[in-house]
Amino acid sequence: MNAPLDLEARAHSEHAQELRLWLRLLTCSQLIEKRVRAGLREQFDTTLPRFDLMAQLERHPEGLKMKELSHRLMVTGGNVTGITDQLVAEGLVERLGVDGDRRAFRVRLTGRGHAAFAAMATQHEQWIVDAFEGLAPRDLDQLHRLLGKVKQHQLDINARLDPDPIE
C-alpha cells in the first residue's frame, strides 16, 4: 500500500517556516477532506461536489440561477450542470424557469433534497468535529484567531492587487 501523500514532507529545515507553516495546513487540509470525501461515497453514495451544491442551495431556500451556482462553487457551468442533473433524476433539486428569462433556470432543494442535505451536514459536522479533537477549547480559539489574522491579511493583500474582491 503507497503512503499517503504527505505535501508537507516537501519541507525542509531550510525553508522558511511560513513554508512549512503553509505546507502543514495543506495536509491536514487534504486530509481531512479526504476523510469526508470517503465518508459521503460510504454513508450517503455520494461525492464532495454534490454535497457541496446542496450546501449553496440549502443557504438559499427560493433557489440560485446555475450562474450563480457555478459562481459560488468556483466551476464551470457544465460542471455544475452535470451534478444539478443528477440530483434533478434523484428528485433531490428542481429547476424552475426564472420570470423574463426563458433561457434561465433557478436550482432549488425539494423536500427530498432538504432531508437528505440534512442528515449529510449533521455527519459532516461531526467529521469536522473529530477532525480537531485532538485539541483543546483553548488551542481550538487561539488556533481560530490567528488564521483569522492570516485571512485579514490575505484579504488585505487582495484587495490593493485586486480591486474586485472574492465573494
Contents of the next structure:
Protein chains: 2
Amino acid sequence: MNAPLDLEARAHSEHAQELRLWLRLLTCSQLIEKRVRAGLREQFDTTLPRFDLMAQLERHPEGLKMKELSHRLMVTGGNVTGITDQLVAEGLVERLGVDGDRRAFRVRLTGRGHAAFAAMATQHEQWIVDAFEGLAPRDLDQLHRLLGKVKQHQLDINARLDPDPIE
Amino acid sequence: MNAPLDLEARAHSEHAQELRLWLRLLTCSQLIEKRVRAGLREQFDTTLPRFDLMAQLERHPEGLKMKELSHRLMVTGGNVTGITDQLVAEGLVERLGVDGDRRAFRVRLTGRGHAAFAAMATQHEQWIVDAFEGLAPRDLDQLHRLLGKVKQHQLDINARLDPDPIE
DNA sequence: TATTGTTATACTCTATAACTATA
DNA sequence: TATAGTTATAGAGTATAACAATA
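I've shown you the form predicted alone. Could you give me the structure of the form predicted in complex with the DNA?
Then the entire complex follows, led off by the chain already shown.
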C-alpha cells in the first residue's frame, strides 16, 4: 500500500477551507478503509460489502428482505442478490419465505454465520480502536457530533434531490 | 441512489464510541463521494481517479513521473498507466522524456487539459461548498483540525507497518 | 541486480435494464 | 399495473505478476 502523499492537492481556490476539509475527510476514510478491507481479506477471506451485509443481519435476527438490505447498504438490488448468493453458498446466511408474500424472502444469519460474524466483528473493532487511539475521548465526541451535522446535511440534500422517503 | 439508512448498524459493543465515529465518518465520505462521482460522470463524462490525476498535474506544471503519480494517488503502477493512456488519447495530458533517465516519463497537462480541468474544478468546488454549507466556519475549522489528528495517526500507523518512506 | 513503466489478467463492486413471479 | 427479486451485461477500479528497457 502506498503512502497518501498529496491527495489534498485538489484544493486550490477561495473556497479552500471546504475543499481542504473534504480532501482530509476523504483521505482519513480511505486510509482506514484500506486497512479494514485488507484485514478482512487477509484474515477472513471476505470483503467489506459482505461484512456490512452480515452486520445488518446481526442487528435484525428475524431477518431482512432483499429490498431492505438494498436500501440499508445503499446499493441496487442485483448486488444484494450476488452477495447473498455467495453467503448462502458458504452457509453463512439463509433465505426464508415471507408469510403472505410469495415474491419476497427474509435473509437471516445461520448459526455458523452468526459465529463467523462475531469473530470478524471482534477483530474489526480492534482495527477501529487502533485507528482512533491517538484521540482523546473528548475529541472523539466532538468529531462524532460535527460529523453528525455533516451527515444530516447530506441526507437533507439527498432527500431534496430524490424525494424517495424511507418506507 | 438509495438512502443510507443504517450503515451504523456495525457498531455493537463496549467500544461503541470509536465504532460509531468510524461508521459516521465512512457514511459522510461515501455520501459526498457518490455525488461527486455522479456529477463528474454526468456533467463531464469522467471519473474521480481521472480527476484526481489531473488535479495532481495541475499542482505540478512541470509534470510528474508515473511512479510519483502512483505514490500520490495511492494506487499501483498499472492503474496509472491505464488512466494516463485514456487522458493522452483525449489530448488532456502528454508524456515527456526525462533528461538522464530514458526509462521514465514526465506526465503533464496539455493546454486543453488545463482548460478542461479548470472547468471541472470550478464545478467540483461548488459541490463541496454545498456539501458543507450547513456548517459554521468555526465548525469547519474544528473538523479540519480534528481530522488532522486522525490523518496523522493513520500515517504513523502506515509508516510503522510499512517502513517505505517518501522519496 | 534493481528500477521504471507496461502489459495481461482476474476479481470485486457497482449500475442498468430486461426478465420472472407474484401482488 | 406495480412490486420483489433475479439475471445478464458492462464498466469502474483495483491488485498481482510477468515482462521489456534502462540504470
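Superpose the two forms; the largest set of C-alphas matching within 1.5 Å is the rigid core. Keep in mind that what you see is a predicted model, and the values were worked out from it rather than measured. Numbering follows the first chain given and starts at 1.
Student: State yes or no: after fitting on the rigid core, is the Cα displacement of K151 between the two forms at least 2 Å?
Tutor: Yes.
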